[in-house]
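Okay, so here's just one chain, in structure tokens, the form predicted alone.
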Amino acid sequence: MLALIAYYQQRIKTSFIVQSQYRVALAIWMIGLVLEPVIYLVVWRTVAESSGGQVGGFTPGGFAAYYIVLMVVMHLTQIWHMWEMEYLIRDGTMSGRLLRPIHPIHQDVSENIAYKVLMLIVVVPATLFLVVVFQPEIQTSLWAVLLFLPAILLAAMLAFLVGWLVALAAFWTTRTLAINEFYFISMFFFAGQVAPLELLPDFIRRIADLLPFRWMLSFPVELFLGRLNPQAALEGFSAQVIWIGLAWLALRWVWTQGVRRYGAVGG
């Protein structure tokens, strides 16, 4: 355990240094992170204003609050390693990682943490700017705000495990673009990105309740905004824990099977 802690300290420090060298790439990623929710925010505000002041219980200020909080949650839960795993396996870079005494997942976890902490220097000012411009309306309670932190931690853990599980498809195919895009399209519809789940048809909401995507994004947002009662919050935490357990078990099994058939195409 002490060796693992030391490893994380060193890897996070190294990741800070490496990622800070790619300022243009970081700026592009940050623009994408901010731009998407802002577009939906503007669209839904316009719809609400043209529909008598609200849509499905969301006022223009309510939509502003939803998408601003969603932007923060998206940053804290995002994972991109499925785009890199294909290259690591095809190029043969994974061979070197497999020879190390520490599981390769820990390197990706440390890089993920470093990126999220580093980009807070942009996310925080961007959030404050959007708050000033769009004047969000938040009617929440103290208990919901306090529970937001454990909810976001569990959401980030779930998103990472599921994302890494998807990435392991690269052990069976040298092209994972279609798999990755299907994953993000599913999240787009079932995690509350395109619209708050409350505004979607009943059958989509029922499907979203059964899939892990809602518990990665929509649940922490709904909790922070005070749109859940204590029972619904407890059900949400239970769903997060259950999905984390299932994802962890599936990841361990898929990793074992994948490593057994691993063969670098290049390198």
Contents of the next structure:
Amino acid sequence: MLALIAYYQQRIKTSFIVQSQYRVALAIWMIGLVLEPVIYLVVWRTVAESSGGQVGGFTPGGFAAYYIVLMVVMHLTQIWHMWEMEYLIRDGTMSGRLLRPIHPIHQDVSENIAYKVLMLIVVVPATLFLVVVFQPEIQTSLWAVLLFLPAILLAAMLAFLVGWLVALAAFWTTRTLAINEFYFISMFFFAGQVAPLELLPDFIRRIADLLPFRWMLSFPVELFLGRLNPQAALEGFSAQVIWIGLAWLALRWVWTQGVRRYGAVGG
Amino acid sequence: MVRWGARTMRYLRLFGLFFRVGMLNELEYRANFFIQVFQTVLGLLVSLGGLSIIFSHADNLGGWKPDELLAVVGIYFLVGGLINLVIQPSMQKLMEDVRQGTLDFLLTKPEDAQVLVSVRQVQIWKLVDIVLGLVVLIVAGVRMGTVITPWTAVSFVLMLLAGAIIIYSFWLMLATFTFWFVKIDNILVIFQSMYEAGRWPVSIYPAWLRVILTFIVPVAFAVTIPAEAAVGRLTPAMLLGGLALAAAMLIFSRWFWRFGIKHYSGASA
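We have the form predicted alone; now please give the form predicted together with the partner chain.
What follows is the entire complex, opening with the chain shown before.
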């Protein structure tokens, strides 16, 4: 355990130094991160303005708050290893990682943490800019704000596990692009990106409750904005914990199967 | 005039040739066609899903009715397909060639270098986007039920052409920067995310973003203005403005390209 902590300390430090070399890339990633929430913020704000000042309990300022918080949570829960895994497997880099006496997931977790911390340098100013431009309104309670942090941590864990599980598809197929896009479109509809889930038709909301995506992204946002009562919050935390357990079990099993199947290039 | 016509014909034939080469290359990988169909359908699902959710709460978006926004979606796919069919892959190849010094081979060929770099990479499966965009556009037109006047038809085609020229000139200028700053492919990523904003009419965005989407990354000219023409809302002044801008950008990007290529020192120099 101590060895693992030492590993993480060193890895995070190294990733931090490596990633801070690519400053322009960080700025460009930020545009990608900011743009989508801003588009839907603007769309929904326009809808609210043209239908008498509010839609389903969201005022223009309410939408601004929703999408700005969503952007921050999107940043803190993002994972990109499904785009990389295919290359790692195809060019044989995975072989080297498998030889190390430590599970390859730890390297990815470290890189993920380092990236999220480093990117705060641009995410924080971007958030402040959006707050000034779009004038969000928030009515929430203290307990909801206090629970925001644990909800984000659980969401980030769940998103990482699910994202890594999706990435492992690369052991079986080289057409990971299609799988990744399917994953991201599910997030788009079921995790509150296209619209706050409250505004979706009932049957979609019911599906969203049964899938992991809502608990990976929109649940912390709804909580922070004070749109959940204590019971709904409790159910949300339970769903997060249950899904983390399920995803962890699935990951262990799929990983073993995948490594067994893995024949490196040139191997 | 005759010479000009003959030259245009030759360039079109050249494009046809590269198109055939692209097709022959890709026909070996037919599964990619289905991947492309899958991707396009998912992309369409994002657009249509978004539209249906919005219009379950409102009957217009910033003055645009549902069927008019459907036309925007169609044009978004149509123009996006056109960019990804030939403009973007060719410009990416140009950037790569400048970095590796292989542009030398192209410059020795007895044909206008700008034409060659602009059409030589064709990703034929992106035709799927173009076809689907057209289908959506036709569906939107039928649902709007308006009679297509000659003015609508002509102004739409002209604005689509102007939009394509503006986007092309924009990309050419971006790619020309590679002669000075060798590694700028990250800029392409910016363009791709910015183009996403074109799913919606730029008139809904706040002023600062609208300026960016009109003059810095010309998404407005690529999608929104042709859409305005298609729904019959374009004023003659806008038509003339669009055409003038397209001509100006084409001439300027040509000049800039020639200026840039003088700075190209080749691989071995």
